[in-house]
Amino acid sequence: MSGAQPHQDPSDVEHWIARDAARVWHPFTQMASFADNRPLIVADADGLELIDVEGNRYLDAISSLWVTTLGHRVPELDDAIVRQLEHGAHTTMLGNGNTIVVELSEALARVVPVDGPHFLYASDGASAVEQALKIAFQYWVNRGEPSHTTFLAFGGAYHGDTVGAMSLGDDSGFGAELFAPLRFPVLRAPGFDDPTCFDTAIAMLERHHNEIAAVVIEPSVQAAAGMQLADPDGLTLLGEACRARGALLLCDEIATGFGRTGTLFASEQHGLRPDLLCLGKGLTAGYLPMSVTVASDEIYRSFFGDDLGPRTLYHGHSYAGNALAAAVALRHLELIDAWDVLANVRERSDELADLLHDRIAPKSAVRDIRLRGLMGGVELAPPAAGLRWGRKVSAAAVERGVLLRPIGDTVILMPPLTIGSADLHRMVHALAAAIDETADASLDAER
């Protein structure tokens, strides 16, 4: 047959890594240095586990980039999709709906920190970031305030890498720079990890309220920032500027959402009632892409006239509201609420600041903890600039069965919701002795 591979061991880990090489292209990968970077070739999942080609165990300490909220292989939401697929896989939201997306959307209606919710699904959280823009941009001329052309965003900022999205992400880390011709500008305040930028951005939207069509924001945590906080008073006072001012307010809790910070919703912490919400990852529990945009009722019933007229809103995917993750999704809803993650998320959280303090914060190589809910970051202190540490860390936790990503030298903890103490303790003991390995290797460079 052509093309055929020759007969392998299929736990041949070098056998696995050359032909992913020879033909897959992988996101914020550079691909000749692919191999040498020894990747884990996943073949199987179990619970909070992953498991490579040669049967080693990780735990998945970044839910899988963070989408994973119950774990692998959870038989509930596996029995949501096998139940989905008796009546169809997917069908268009174009002009015609689906009872499964129905019944979603009238669960997140109930759970939504969103007045009169209507939802716009999509396939990832870039795509629902685009559909704001345009649903905002557009909200205002149809009101007939045509002036509403620009956004308000903030330094550390990042919404996805589609060309609307990483308009409003900042410049720095993810190459955003290189593509500068094809981005729109915004007005820009500065990022969480500058106490005065809720101040700023506040001032900034005194001045140019009648040009701004949305005011975008993090809720609570800036994540690929390198999980920098918010001060939580400056973005209470945000949110009431805005509804003072009349601004929208478009909050990106594609990270955020479902539960990672303790409550469903980051939002809910501040107070802030936006009138976009984007949602994604968590929000089928890592199990299929779905995203969606929510919309205010005041803004969904500005887009009403006549039909296919220039009120409507021009924007739509072939597999927006898919039936398959839907379903889990609803599922997914139920579980959180029966399981009572949330309070698991408050206990661990408490559990893991206190081993963060206890076992990493005393070390020299550390700069700085963050957390809020299960959302963790530890920032090292490398001794000079270039040594790549938190690539380095990631690396020697991942020799000791913990699945670690950092974001520059922020090592990057984004454990499942469900995890337990165990495995707490499992994740800081493997940090604490990378962090350890990686010190001690730079002294002896050193020497």
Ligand SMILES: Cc1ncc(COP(=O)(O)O)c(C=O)c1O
The other form holds:
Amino acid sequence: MSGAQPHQDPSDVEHWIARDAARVWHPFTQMASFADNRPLIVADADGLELIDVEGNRYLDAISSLWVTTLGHRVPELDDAIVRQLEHGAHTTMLGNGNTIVVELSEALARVVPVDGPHFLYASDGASAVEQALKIAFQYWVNRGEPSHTTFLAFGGAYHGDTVGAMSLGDDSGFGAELFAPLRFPVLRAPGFDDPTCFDTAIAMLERHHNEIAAVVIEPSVQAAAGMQLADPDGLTLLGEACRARGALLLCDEIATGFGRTGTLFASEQHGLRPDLLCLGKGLTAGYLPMSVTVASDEIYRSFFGDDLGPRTLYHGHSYAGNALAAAVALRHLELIDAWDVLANVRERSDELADLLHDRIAPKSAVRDIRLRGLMGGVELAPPAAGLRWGRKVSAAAVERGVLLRPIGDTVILMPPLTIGSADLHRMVHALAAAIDETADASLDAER
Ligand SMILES: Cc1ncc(COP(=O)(O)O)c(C=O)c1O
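If the one shown is the form predicted alone, what is the structure of the form predicted in complex with this ligand?
Next comes the full complex, and the chain you just saw is listed first.
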């Protein structure tokens, strides 16, 4: 028997929500209240918009959790996948190769800020981070310097939800604290919201460089910390300190990569040349799950040794180097260039900064605005704790046809990189009205 429900009206949203809640377990979601929070059930996507089962349209202002770069149903990207299907959807990377993966790796090698790059593919961002951790650790073992067993990471850091990535991440309010007994300890510098964080990190590096396997950083923006912006000079100094001390620099550009901050990679803006670079999210334009750990030639060669010998990296994932994902990632790189997407990010970022300055910053309900490229965070100023303003403002924006999602009381603005001026206005207009509605309702409740 098929799972289809023959008597259901396909536009009956309550019915879809009930079916969803009955079977699907959503990430980062309390399922007991899932249905009460009026989830969007998407039936279709078109350009920068999502269309729900009732036919309502929403601007995808969070790029489907920061992955969609050029919009949905881009004919050129759709076509790349269809063409690759004629050659096979997936073949294993374990000991064998695939032409489309070779082509993608060559194209990436021309643009990543890594010296002599080599590419180990995975599927999600967290898996790319896990791979990088193990590579950094084993690099020192292979070199005969096994004392380098710890990592230096930052306050507010977020690198994914697998246990290793969670260990690098801070107690972020995403529930990582619960797993403290499973997480390995790291050296922790302050977060980007503390102006001394890079001085402290450099001092820690000086003290502990003989123990550190890698310094791990989200270049430019700590996204999941609510878009905390790094002091650009501090970041450059940290990169220089790593070089001077021979410490590995591991840059997690899973959120910042592929044009988000106005350059293809944020590391470029700070003169960083990471030894290990993690990419994911926008790699495939938001089409298919693919991530990659990029290693410098020096790291890569330290793994050379006897066939089946102990210097080999014994790590891999079933879908590593998926051919469909590689095909769309390759076409995506070409389109970023052909459409001058980076210029659009910079222009729209300036425009968004002005709009936020004029329309959002003057509100007493707003504490701070942080923006780099098209990564933005509007931190709200609720009059008391526990009012869930982030949630309420986002829900009020959804009511106005703009899909937003907060991190705590910071509303995240992450529109696709091809957004135009009219949609930027639409996003800010909805946000402004949503903030007013939420603040007014709070005042009314107090009266
Ligand atoms: C900087 C950073 N690293 C890693 C991850 C984890 O990526 P994924 O959710 O694909 O596992 C994220 C996700 O938001 C991220 O922002």
